[in-house]
Every structure is written in structure tokens, then in C-alpha cells.
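One chain comes next, on its own, written out as C-alpha cells in the form predicted on its own.
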Amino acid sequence: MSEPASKIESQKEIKQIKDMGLDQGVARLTPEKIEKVVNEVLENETGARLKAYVESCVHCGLCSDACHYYVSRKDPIFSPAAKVKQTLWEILEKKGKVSPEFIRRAAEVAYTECNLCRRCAMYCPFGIDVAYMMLTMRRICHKLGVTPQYIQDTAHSHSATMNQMWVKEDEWVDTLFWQEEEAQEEIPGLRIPVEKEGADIMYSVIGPEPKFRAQLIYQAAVILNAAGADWTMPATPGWDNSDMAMYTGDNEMMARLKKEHFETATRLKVKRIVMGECGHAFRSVYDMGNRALGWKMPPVPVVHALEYYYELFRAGRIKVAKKFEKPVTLHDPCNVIRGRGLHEMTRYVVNKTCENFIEMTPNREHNYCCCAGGGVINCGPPFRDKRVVSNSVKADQISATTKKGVEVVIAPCHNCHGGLEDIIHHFGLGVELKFLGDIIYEVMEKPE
């Protein structure tokens, strides 16, 4: 492994990272515009919740040891309380009278030094939700036009194509047909039902799947067909459940995306939506996008893949031909474990499919974030190195399992895959990385 966290350079020693979105956005600001936008957001979009959080903090420092940035770097500037102090606290204290340079630094903190993982909220004696405050800071930055370029480009893709990866409508449908043909070579007669009205399930995925991980659509088709599921996938925009606009602070675009997703499910008259293995998309569909539209709960029931796999195995609809033999460990994605409580369901499926399961320590809702979620990995190459070295604690977690024989890390989330791939490579951990669907597909009994 690389040098320990105690020797990693502190934020104070890092030169300011160049980013077109931040640098050019700040160049257009004036103190008057900053004050106007800040006060508009604070007066019209926040309230007692923000005031209570800011005024309740007693600087006890218990949040520090909960944060992977702080634990990895041992620099107080990365403490969750310090992140609030560098951003919203100062803004509130000065009533929005802050400089463009302040906004530039606040944007970098909010977008690239916090994954919104909410682990710190579990250790705060008052339950202060730092993620909410960082999202409020991102909202201010979005309205000021100060957003990291890579994640802003992704939000532009959402607005132009209603998916994260600029996938055209015909390309999406071609991908479904292509994966159906591939699967039919293994299982003749297998179909990916497209635009089927009245099905029990609409299966939805995130934009990178047709672009980079089409095999996951193939595997899902095999699993759903073997389980005898009554399912469909849409041919129209609304198939992508991902949402980087949620993380840029573009709440209006987030609402448009979720409206399109839910309206697609409603048009197809499906009974529920089953989502692929993605954490941020689940957070968007189940917890934030629906509320941006004024709904307490989604208008169509939403089930994450982990919960659905559990249902299938509990009902005996998927049979295991032979368990996966390599020793495995499990990374708990923040948005579906800490955020949704699917930890025991996930372990049920892992134990059903794997011969030798070794836990990370800590685990379940106490597990450390991958340091990619919350839109941080989507801020792109300029911030990659900071992201990777800021999570040496995750590398230590994985390394400890390899000493017990672990060869495979199961990470049931796309962003977690991206973040852990970088960590495994940087720290030379020498383990494979798989989705839970990869394991299920490999071990299940397939139709003759």
C-alpha cells in the first residue's frame, strides 16, 4: 500500500485545483450578485431546519472521526464541522456578504470534499445533517453558476437527452435489442420485453449501463427471465434513473428527471419500478426527486435491486447451481444501506450465493463511504487524486480483509465501483470488484 494517512499531504499544502467551471464561474461574480442569490436561497428555500443545525453545533468534534476524509488525512480542515464553518456558517454570519474567492473555496468544499454520505450524522449527539447543509451550499453555487465543469456537463446531458450519457433514443433501443440477441445465444427464447403495458415491473437502469456496462442489462435479463418475472423496459426517455442534477444543486432539473421517470412507469401501467444496482439513483427517485415534485412518497412503488434479489431468493424463484467459491467481502453503499436499511437483505443474498463471506470492519450502516458518491467522482479528473488519497481508510478496510483471504469485493453500486476501482489500483490491493448481479448470474441455475 502507499504511504499511511498520517503522511498524506494536508489540504493546506495542496495547490488550488484548476477547474473551468469553478474558475470561470467565479470570474463572473460580483459581491452584489452573491449577496442577492445567497439571501434568495436562504429566505425562500431553507428555514428552521438549517437554523437549528447551525445553532446546535457545539464543536465537540465527534463528527470528525466519522468522516473518511478526516480519518484518512488527520487534518482538522476536513472535519464535517469545519466544512460547515468554511461554507454556510460564514455565509450566515455575514448575511451573504462574502467574496467571489470565498464562493470558489466553498464550492470546492461542498462538491469535492463531502460525499453527502451522512455517516457523520450518526455520530453527532444532535443528529446534525451535514449533507443537507452541503446540498444547500451546492444549491447556492448552482444559482451563482459556480459548479465543477465535469459534473455540470453531466447535468447538461440530463437536460438535453433526459439521460446522463448523451445516449440517443435509437441507441438506447438498439442496446436493448443487442443485449437480447447476446442473451439468446446462451438462452434461446429469452426476451427483453420493451414497452409492455401492465407488467408487474418496469426495470430501470442508469445512463452508464448502455454506454459502458451493457453486460449488466444482459445479466438482469437472464435473472428476471429465470425468475419468471413479468417485466418490461421503456423505449422512451425516462429509462435512466440516474440524477447528477440532484448533486449540482439544480433542483428544477432533478424534478424534471423524476417526473419523466415516474410518468414513463405510469404510462406503461406497471405495478412498481425495480432499479438496478445504483445508490445515488435510488436516493434521487425514492427520497429527493419525489419531494421536489411535492410528493411525500413516489407515485409508483420503488424497489432497489438488493431488495428485489432478496425477494427472489426468499421465494425460491432463483436457484443456486454452485456457490461462488472465492472468498468475498461486501462494501455497503451509503444510499441504500445507511439511507435505506437494506444491509441484512443484502447479506442474506451474499450468504445464499457465496461460499466464504468475510465482513469488513466496520460494516453495515457504519461502513466507510467509497469517496465517489454524492457526485464527487462526477467532478472528474481534476479532483481524482484528492478523492483517492482522502480515502486511505477504505483501502485499510479492504486490505484487512485480504489478510483473511478475501479475493473479491462485492460493491452493489455504480459510483462505488468507480471509487473502489481507483482505490484498489492506487493502493495496490490486488482484489477483484463485482456487482452482486455478477455473482448471482455466475452461480444461478439457468433455463435449459
Given for the second form:
Amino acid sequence: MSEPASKIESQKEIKQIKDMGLDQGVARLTPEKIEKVVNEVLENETGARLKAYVESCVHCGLCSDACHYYVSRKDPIFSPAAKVKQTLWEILEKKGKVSPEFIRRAAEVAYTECNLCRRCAMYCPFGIDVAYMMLTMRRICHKLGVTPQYIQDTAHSHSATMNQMWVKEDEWVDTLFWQEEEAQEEIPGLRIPVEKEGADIMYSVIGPEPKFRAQLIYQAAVILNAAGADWTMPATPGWDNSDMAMYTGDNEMMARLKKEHFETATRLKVKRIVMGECGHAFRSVYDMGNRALGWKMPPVPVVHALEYYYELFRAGRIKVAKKFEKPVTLHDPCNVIRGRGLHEMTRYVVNKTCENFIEMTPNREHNYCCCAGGGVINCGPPFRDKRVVSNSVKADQISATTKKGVEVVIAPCHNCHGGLEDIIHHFGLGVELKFLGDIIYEVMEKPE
Amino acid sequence: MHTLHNLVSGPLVWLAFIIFIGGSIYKLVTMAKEAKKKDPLVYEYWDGNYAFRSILHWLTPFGSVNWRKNPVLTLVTFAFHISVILVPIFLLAHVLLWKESFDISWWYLPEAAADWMTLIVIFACIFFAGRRMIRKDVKYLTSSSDYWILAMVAAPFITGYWAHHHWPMYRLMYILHILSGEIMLAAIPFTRLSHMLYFVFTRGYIGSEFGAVRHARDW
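Next, report the structure of the form predicted in complex with the partner chain; the form predicted on its own has already been given.
Expanding to the full complex; the earlier chain stays at the top.
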């Protein structure tokens, strides 16, 4: 009948991916330490919710088809409930008496085989939140010091610099001036207002924007400028809304980051925070980080770029010069669709800016994840191949739209962008990838 | 046999009901208290309207995307759950027992319907067991306790059907029927059958989160 998870693993001969963070972390473990840490976390940080989830799960497998890993690989170990079996079920059953090898596999499952996309919560009749359980497993791993090296590096950056990408304070301000200068060549007189106290909006971005995608700051400045927004960006730490600590299980650091972010907005006396097209950052500011700080809802209203664009188009504050002609499709990012229900607003903007919009199926809340989110892409090159081949269903989903003529995929989220880029390349899908801001910037009427 | 019959149809019935009702109250109260202490967010984010919206969608056959994606399982699981709850409460023989013992009575199922519903429960259990053996993902999740639970649920229905139709050894089956029914009832709060108790809370909570915070559907 049933076989223990560990036995099936060896039968399947899952190729163990080398990762310095996981391997060296596990090498330092002893069974006593594991038991102590596991029970500390379970005792102090979990309760009725975890118990009810574990006791209610009838092992029916109805969650399997919710998961892009399972749908792509058809391997039972990727069913959401199977991920709990390979992690918390066993830990609870053995009351924390598990081996370092078990923790190695459990860490790999929790960090690299689940994107915390919460699609399975919509497929489980009991609404069991597997993402919550994977986060609990990550929390245990964090406290055991068993975290993938690459994502841990970003968490270190967060704690040392309060941003994800080791961006120094002067580099940050320099980047804003640089993008302002670039934009002024196109639109003379355009400003990126830094440290403007009392502005309506604080615009915040994720660390990778100044690091790799600085043109997005330029584009946002053009859009905000054309809309006549009263906005500002901070010159101090707190400008970065991203949060990899949330995904490593470092909840204390998650809380510190959000505190800095909200306090920066408060210091600038803005009415609200508008954030760029990032999904996980939104989850951190709107859902998890605020809660870690004890705020039921964010203390400063938070508006995601997609909602803000909708607001601008709805009010006619952005005019379209000529709609985008190539046929487009839209990838719904988990953290702002399942996480905030922005799907219809996004469609409104896409229809306002594009001639020909073709839906991918499934869509809206039911869209498949990009397989990059939840910190999986941040676990870096060692796990890249696994996440790409484990999302062939995404390739099929996009490829079905290209048969209908789609040439451009709009992915309004940084992680989705990274994940889809790899998928499009690996499966040779031959489509372009754009942020919604890219499209708006391209089609809008720009002030002289 | 007579003593055995007296035991299972007397003190053990009381015991089973006490364990079932007492155990259920105990489980729900301790969970609610623990949640208050350790998961206060469940109370904070609970929203009656959205909880109800979600529960309603999932209690309606084909009311969620996943029910529609699995039509056979949906039919079987709904037929099973309706029957497994209604037959024990509304079976004529059971209603008569309540009448005899406490002089209270209520509506009862026509005999043919009760017969069919009993068969539905038995065959649904066989279907669920088969699914556990055949589907790779479900097999991976299955432990021996899952089969024991199915057997525990099927037993009172098999033995009840047997005894009712006066098949060989029906007197023994009658005793086994009462005993297995008692075991199932007492097991509800302490096994995965407790999904019966927790369903409204787990579903309602995620429905509240999806509805009130995330402004999205969860079905």
C-alpha cells in the first residue's frame, strides 16, 4: 500500500541538484538540532490552522491537476499534497525526529518545487493552503540554516542594504538621475522627483530594476509625468519593495524590510504607495509583510501598477496615440490576480492599448504559474533546468495562443518575466515578452 | 449472541454517541481556542459572506472548476456524501428505534430509496479504493489508514444491507452492523473523518482570504 516518501525518492532516483547552501547547511545538522528547531517552530509559530489542514486532508489527489509541476511532469511527487507528504506530514508524524537527508530533500521540495502560487487552494475542496505549509517548511529550513545559496545571498543583501541587489545608496540615487537624464532627451523637462515631501504618491520598485532593468524606471517616469501625477521616489533605503526574506523563511527580516518601506512612505508624507509591475513584492507589502508587522491591511494604501494604470486609463489621464498592433496575450501573475483580483482591470488596460488581445487558457485566477515565482527563480542557476522543464504546460498554453496569431506575451510581473523568458527560449516558442508598462510607453501620447 | 446483542444495542450506543458528540465538541473547542491564541489571523480575516460564498460553491455539485474537471468523481462523491449522511438519519428502521426509545420521530426515506442509497455508499467506497490503487498521484498519497477509513465507512452499510435482506447469518450481521456503525461514529472526531467537522472552517477561511482580502474567486 503506502510507501514512505523517502523510499519512493530513492526508487525514482531523483537527481540531487548540488547547491552549496543546501549541502553545507545539511552537513552542519544533527538529529538533535533538527528535532529542537522543528519543535520550536511547530510549537511557537503554528497551531490550529496547520493541524486542521493536516487532519482534514483526505489524500484525494484533487489538488494534483492544479499544479503546473504535476501537470507538466505527471510525476506523483509533484502533486501539492505529495509535497506536504515529503515535508510536514512526515515531520509531524515523527515529531521532528527526521534525518539531515530528509531535511535536504524537504528543503528542495519547499524552495524549488513549489512556487507558492496558491492555485491548489482553489482546487482543494477543503481550501487547504499548501503554500502556507511550504512556507512553514521554509521557516524550519531557515532556522536550521539550510537555504539555497542564491536566494540566501539576496536575503543577505536585504539585511545588509535593505535592498535585494546590494545596491548602494549613492548608486540608487545615481540611477534615478541617470534615468531622468535619459528620459529628458526624449521629453525635456521631465523630472523624477526625489524626496518630495507631501507628494500624493511614493513610487517604489524592486531591487532588480535599478540593477538590471533601469529602463523601467524611465518608462514609469514618462507615464507618471504624462498623467500629471504628483509623485516622488525616496533617496534612502526603503525604496525597494521586494522581499526575498519572505521566501527564505526569514520572517524577522521580512518584517524589518516592510517596516522600512512603510516608514519611508510615512516620512515622505505621501497618500499612497504605487509599486511597479512586480508580483512577489506586492504579496510582501499587501499580504505577508504587513501581517508580520501586525498590520491587518497595509498602514499606507498600496496600489499595484496594474491597478494604477487602470485608474489612469479610466480617468483618461493617458491618451493612446496608436494602439499596439501585434496580437497579444496576457499572462495573469499569481500574486496580483489570485492575490489581489486585478485581472479585469488589467484586461481593461490591455484592450485600451492593444488592437488584438487573445486570451490564453486557462486564464484569470486559473492561470498556470510561471514556475519562477515564490523565490524559485531566485534559487538560481542550479535549479533553472528543473523549473523550466517542470512547466511544459505553460509552453503548451502559450503555444496554443501563437497558433491563433499571438506574437507578444504580456507578463506584468518581474518573476513571471524571468520565468517565461526561459520557457519561451527553451521551448522555442518564438514570441516576444513585454511588461504592460512597455506597451503603454510605446502607444501613449507623450508630452512634447 | 443475545448478550452481545444487548451490549452493542445498549451501552455501546450510548458510548458511541457520547464519544462522537463529546469528541466533536472537544475537538472544535480546543481548535477554536488554539486558533485564538496562535492563529488569530483566522478570526481577523474571517468574513461570513465570503466564507459562505466559498462553502456554497463547493457544496454545489459542479459548482467549482475542479468539480467540473472531474465529473465522475464529482457525481460519486456527492452521491456518496448525501447518502452516507441521510441514510443513517432517515432510514425507517432507525427512525423506529428513536420512536421506541425516546418517543420522537421524523420523516423517513422510502425503503427502495434507502436500499439504493446504501448501495451507492458501498460502491462509492469501492470506487474510492480503486482510485487509490489506480491513479498514480493518489496512490502516492495513500497510506494504509486511508483504506481502513474506507472499510470503516463501508462496513455498517454492507452489514446493514446484508441483515436487512435476511441473507445467511443475518443475525450476526445485524450485530456487526450496530458495532461497525458505533465504531464509525466514534471515529469521526479522531480520524481524517474529522474533515466533516473542519470543512466549513478551512473552506470558509480560504474563502474569506480570497474574497475579502484578495478580491478573487476560489472555486
